[in-house]
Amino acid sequence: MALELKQRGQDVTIVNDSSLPSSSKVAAGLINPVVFKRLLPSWKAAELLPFLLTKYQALEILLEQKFHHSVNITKVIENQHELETWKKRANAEDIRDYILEEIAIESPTGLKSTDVLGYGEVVQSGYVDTTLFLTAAAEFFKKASCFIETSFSYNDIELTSAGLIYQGKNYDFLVFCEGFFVHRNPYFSFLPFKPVKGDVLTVSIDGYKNTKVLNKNFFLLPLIDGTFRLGATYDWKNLDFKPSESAKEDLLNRVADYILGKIEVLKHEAGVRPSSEDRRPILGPHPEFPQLQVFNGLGTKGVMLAPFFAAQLANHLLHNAPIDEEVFVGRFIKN
């Protein structure tokens, strides 16, 4: 959000408490344009994908780092229904740009010989190295002297007719991008968020060299250093950032059904995704104080959603452009 405004020539100040845990810091950053359950395109895929590709390319130039990577996804097809659905849907107008019609029969090197009927392939997919991206973005703003490393104080907000004052400085708008910690925000805690914890592992695997993402009831994402990210779990009850031993075992058991080589866990991380009740982002102004804005609810698809909707909120702030009704904060505000 801050990069979008900065690229449009706006003065921005970021207040960030790096001691707080963050789902973005541990996210695998997977970009998947397909909903496998019914083999449908992901929500707004036709708009999001070309936009994010252009935006991330521009940000890589600006931040002088390579963090967006295009990687196809191999989908394991194990039953006749999945096979028939893939064949039936492969040439459908809404999905044909995202999946290949041909189903591979031969297993990728390093996989067990199981009762697999084939392997479908997803294109226009990939991932964003979120840790590298966030680090590069923070350095960019620090060099521009507009990055304040401290906790945010809600009590220091002074609302005015022209905007607001925060710790003695005037601003037109304050955009809250707090993720899970929005529940502490006195202005936006009323919103119906439905956060979900997820564990993800960084692993090495003997003899497994697949350069595509493997997807079944897990994802196995190859990284450029030869390791893999293995994820992810969904836990709506234990909303903390502590890695769960049971979640780790669950992930290892899932992938062990398919992988031949010995798996070594190099890192185990957990985050709480800021999902909303209706699984759509939430952005826009506070119902009483329009100088206060929210940008949140990106859930499990943040790297796909963030570029497009950051631009949309920027258009709203700078030009009073409308916000899509599906993501507009007003959908949760009763008149």
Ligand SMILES: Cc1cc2nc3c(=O)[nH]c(=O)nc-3n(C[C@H](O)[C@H](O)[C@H](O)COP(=O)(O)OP(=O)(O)OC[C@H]3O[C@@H](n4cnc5c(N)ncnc54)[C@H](O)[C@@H]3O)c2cc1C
Given for the second form:
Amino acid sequence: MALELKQRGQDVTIVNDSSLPSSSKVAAGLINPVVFKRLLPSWKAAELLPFLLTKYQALEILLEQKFHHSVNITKVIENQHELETWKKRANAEDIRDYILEEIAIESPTGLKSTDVLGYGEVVQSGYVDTTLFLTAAAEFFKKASCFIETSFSYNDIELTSAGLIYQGKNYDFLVFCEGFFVHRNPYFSFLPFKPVKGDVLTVSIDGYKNTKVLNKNFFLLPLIDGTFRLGATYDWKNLDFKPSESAKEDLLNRVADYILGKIEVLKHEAGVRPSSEDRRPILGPHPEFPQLQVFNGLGTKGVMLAPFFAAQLANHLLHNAPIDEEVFVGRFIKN
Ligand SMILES: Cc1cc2nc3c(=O)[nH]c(=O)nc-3n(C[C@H](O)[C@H](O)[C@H](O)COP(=O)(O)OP(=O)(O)OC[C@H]3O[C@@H](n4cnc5c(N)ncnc54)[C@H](O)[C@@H]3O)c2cc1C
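Can I have the other form now, the form predicted together with this ligand, not the form predicted alone?
What follows is the entire complex, opening with the chain shown before.
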């Protein structure tokens, strides 16, 4: 959001408490335009994908780091129903840009092929190295002297007719991008969030070679250094950022059915995804104080959603452009 505003020539100040855990710091960063369950395009894929490609490419130049990678995803197909659905859907207008018709038969090196009928392939997918991206963005803003490393103090907001004053400085708007911690925000905690914890592992796997993401009831994302991210779990009850042993076992059990070699866990991380009740982002002004804005609800798909909707909120702030009803904060405000 801050980069979007900065690129449009705006003065921004970021207040970030990096001692707080964050979902983005642990995210696998996958971009997947397909919902496998019904083999449909993911929400707004046709609009989001071209937008994010252009945006991440421009940001890579600005931040002088390569953090976006195009990688195809292979879906393990195990039964006739899945196989027939894939074949039937592959040429449908809504999905044909995102999946290949041909199903690969040969298994990647190091995979058990018993019971596998083939591998369906998703294109226009990939991932963003979110840690690298965030570190590069923070460096950029620190160099521009507009990054304040501290906890945001809600008591220090003074609302004015023209905007607000925060710790002695005038601003037109304050945009809250607090992820899960929005529940502490006195202005936006009323919003219906339904956060979901996720655990993810970084692993090395003996003898397994695959340059594509492998997807089943887990994903195995190959990283540049030859290790893999293995994820992810969904837990709506234990909303903390502590890695859970049972989630780790669960992930290792799921993948064990497919992998031949020994798996070594190199890192185990957990985060809480800021999902909303209707699983759509939430953006726009506070009902009483329009100088206070929210940008949240990115849920499980922040990497795909953030570029497009940051631009939409920027258009709203700078040009009073309307916000899509599906994501507009007003949908939760009763008159
Ligand atoms: C295990 C896991 C795997 C995931 N995998 C993917 C994936 O493959 N693809 C994908 O697109 N998404 C994935 N996600 C989801 C993704 O992480 C989120 O959609 C996205 O990161 C949300 O970003 P955010 O900026 O809203 O929240 P966050 O990343 O949580 O950032 C919130 C920020 O606000 C700061 N903050 C909050 N309150 C305050 C305060 N009072 N003062 C100062 N600073 C404050 C925090 O320090 C933090 O930096 C995954 C999430 C998890 C947990």
